[in-house]
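The chain that follows stands alone, in the form predicted alone, written as structure tokens.
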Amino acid sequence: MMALRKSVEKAAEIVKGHTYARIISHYDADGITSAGIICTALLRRGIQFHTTIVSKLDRAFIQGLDEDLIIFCDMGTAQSDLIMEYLNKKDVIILDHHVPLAAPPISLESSAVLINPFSSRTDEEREMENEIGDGICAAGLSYLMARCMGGDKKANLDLAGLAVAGTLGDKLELTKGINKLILDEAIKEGVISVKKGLKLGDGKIRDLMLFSTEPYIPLAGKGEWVDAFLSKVGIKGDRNVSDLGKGEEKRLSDALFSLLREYNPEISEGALVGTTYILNSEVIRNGLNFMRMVDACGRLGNSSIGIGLCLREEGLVEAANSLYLTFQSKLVSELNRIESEKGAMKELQNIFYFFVHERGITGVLAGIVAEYLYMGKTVVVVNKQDRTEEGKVAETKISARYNKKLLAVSKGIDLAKAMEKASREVGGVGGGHPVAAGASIPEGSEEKFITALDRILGEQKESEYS
């Protein structure tokens, strides 16, 4: 905990020794509302800034860095070595939460920073970091560093409701650690407020049913189904969800939850009713629409819609909603398809896998897949769909996710630990989380990928028990 708010204190300094900042960060909900925070900061101490939105960093483009400050926001932690490396005359800060599969070669004397709560010195901090390094997404940890960038004890206080949404997301707890500690301060400032409730997000109640995917309604893609389900509950689909009645909103959560049990046993009720988080300083309140709808910026190709939603730009709403629409029929296309498609997905010792066919969804579909349909062993979608640059050796996207709640029986798997040996097998690049991890492989080495995955995974539950 020390070694973090050192960091960032220091983080905060050097920036605002400077005119003019770089900033690279991830494309997901996470590293887009991570950058949000930090250009409204920057906007704020009038530095200007270059934002650029990417899926993975690798030599080439690290090399190509020249600014004078660069600030990376959900990422660079793996690839330190090579920061390090290319920007060591440079002033570089890291915002990151992924676990370091290596001991970073960044400390707290170095030129560069890195503010990333695993990354601590002495066993003392490792373990108590460790408690909460899961907890904390890189949106949170921007927001520290905005703080700290401010003239007064609130300054960029606003802002916390960009974090709230970076943390759900990364599907993380806002209840505990550093986050309740932000949402707590959130609340008490009127930034955000709070209701218990329908966890579909805000809208007519016919729509958010049919493109339901968290949590999944099986029903979803299917508009028949959808309608002849209201018309049982007694619930006009046109109406908006936030204008129902309590007894209303609890008959159709009751019905909902009733056939969510049918598909599957094991779900909690938490999964669909619980705290809806609204923003009230963002141009979409709903703390779990706007996430989705950043989020959808960014896996389509569009950061910068993202980027203009965080920094409040009313007129992209419209643009925005359109591709969370567009997102949302490529998921529910595809889980119908896995549905109903005998052979689509395979099943090795370790792992269920599949080939998606849409492009830009392949992590999120993962992680549904594993929550609510495969959940006894990890999830592995296999992506070939999409492709980097013209020019360069085309790769193959893979996603990898595990029921967190198979971490009870299984507390030896590390998909991070796993992705990374299995991709470097086939000369990819992979990691991540213990639960959530990525790869990026050449294209030809999948079947080969998978196999190694399988066995490392094997590897690492026998090493649980041995």
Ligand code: C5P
Contents of the next structure:
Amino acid sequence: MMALRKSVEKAAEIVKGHTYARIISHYDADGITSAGIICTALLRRGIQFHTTIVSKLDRAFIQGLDEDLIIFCDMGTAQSDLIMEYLNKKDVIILDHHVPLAAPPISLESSAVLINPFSSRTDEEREMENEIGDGICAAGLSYLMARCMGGDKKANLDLAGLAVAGTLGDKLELTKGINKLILDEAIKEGVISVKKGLKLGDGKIRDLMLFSTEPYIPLAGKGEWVDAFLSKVGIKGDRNVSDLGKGEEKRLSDALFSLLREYNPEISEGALVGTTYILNSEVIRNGLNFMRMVDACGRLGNSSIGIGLCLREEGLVEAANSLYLTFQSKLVSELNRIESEKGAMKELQNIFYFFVHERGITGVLAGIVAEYLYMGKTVVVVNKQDRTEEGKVAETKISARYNKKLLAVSKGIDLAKAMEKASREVGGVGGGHPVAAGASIPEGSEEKFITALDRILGEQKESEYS
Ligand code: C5P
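Alternate state requested, the form predicted together with the ligand (shown: the form predicted alone):
After this comes the whole thing, all chains and molecules, with the earlier chain placed first.
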């Protein structure tokens, strides 16, 4: 904790000494809310900035950075050797929560500041960091730095809603470690409120069911089935979920839960019912809705709208919602295809895998399939591009997800390491987290990659017994 706190304080002091910053962040909800927090904190100090949202960091991009202060959010740990190689004359801050595959070449004495709870050097430090810092996302780390950048004790506390949205985006626990401290303080100050109930987000019931992918309701995408279901439960689909009385909400959630159970007997009620976070200072109050819209903006290549939402531009809510609906339609149509098209899902010893052509949905789709449809093995989604930008080498994007519950039986599985190794074997790059990882590989190497990944996951499983 000490190392983390010292790094955060050091970083905040460095930022305060500049008049201009370049921010580079990741294109998912955690990355965009991180950037939103930093942008707002800079604006409040009168520091100008240029923000760029990217899907990955590579050598050419890092080499091209020219500003005196560069802040990386939700990425940078894995590239810290490149950052030290090209940016060692600049002030660099990395706010990241990805587990380093090798010890990063950055220490408290370096010119760059690495704020990552998993980068501690000594075993003792690591143990403490893991206990307190495990589960914090990049938005949480950005929030801690923003809090240090203000003039008084409560400075930037109103940005806690963005930290919570980032945490929801990365599906991390809000009930322990630093996340709980952040949340408790924000609730006490009225920035966030919590309520218990259906976790579908806010909106008209019929729409929520048609587009629901978390949890994936087997009626999604099937209007007639949704109408028949709602008429059986006796609830009108054009009502808003937040307007339901306690009894009605219970009736709906019980019926939905039995439906989910028919498809997946293992599913727990927590997938459907639980805590809803209300972000009192944001333009979209429901935490899930906010996170999903920001995420869709980033994944569909409109991250500026997502950043705008984080900067509280009410005029962007409609555009963000429309991107969200587009994103959900793509997801639902792929999920329906996987369920109905024979042979769409392929199976090897250690993986289920399938191909998609839609861009931007691979990671989310893999997560849903691993959680709700094919739970027994690692799920891999392969996204071959239909066309490539002129002059660029064609790349295939891969996402892999592992159902967290399986970790209890297969502790040796580490997708970050497996994806890194398999992609390296075919000339690509990969990494991420133990249960959620990604890779980019040269077009044409897909089958070779899949075979390598299946083999490596088998080796990881075997190592549990040796
Ligand atoms: O792209 P996707 O959502 O599947 O990525 C899952 C995780 O893997 C993310 O944390 C991302 O940063 C990481 N990743 C990576 N290298 C890649 C692609 C993804 O480290 N080439």
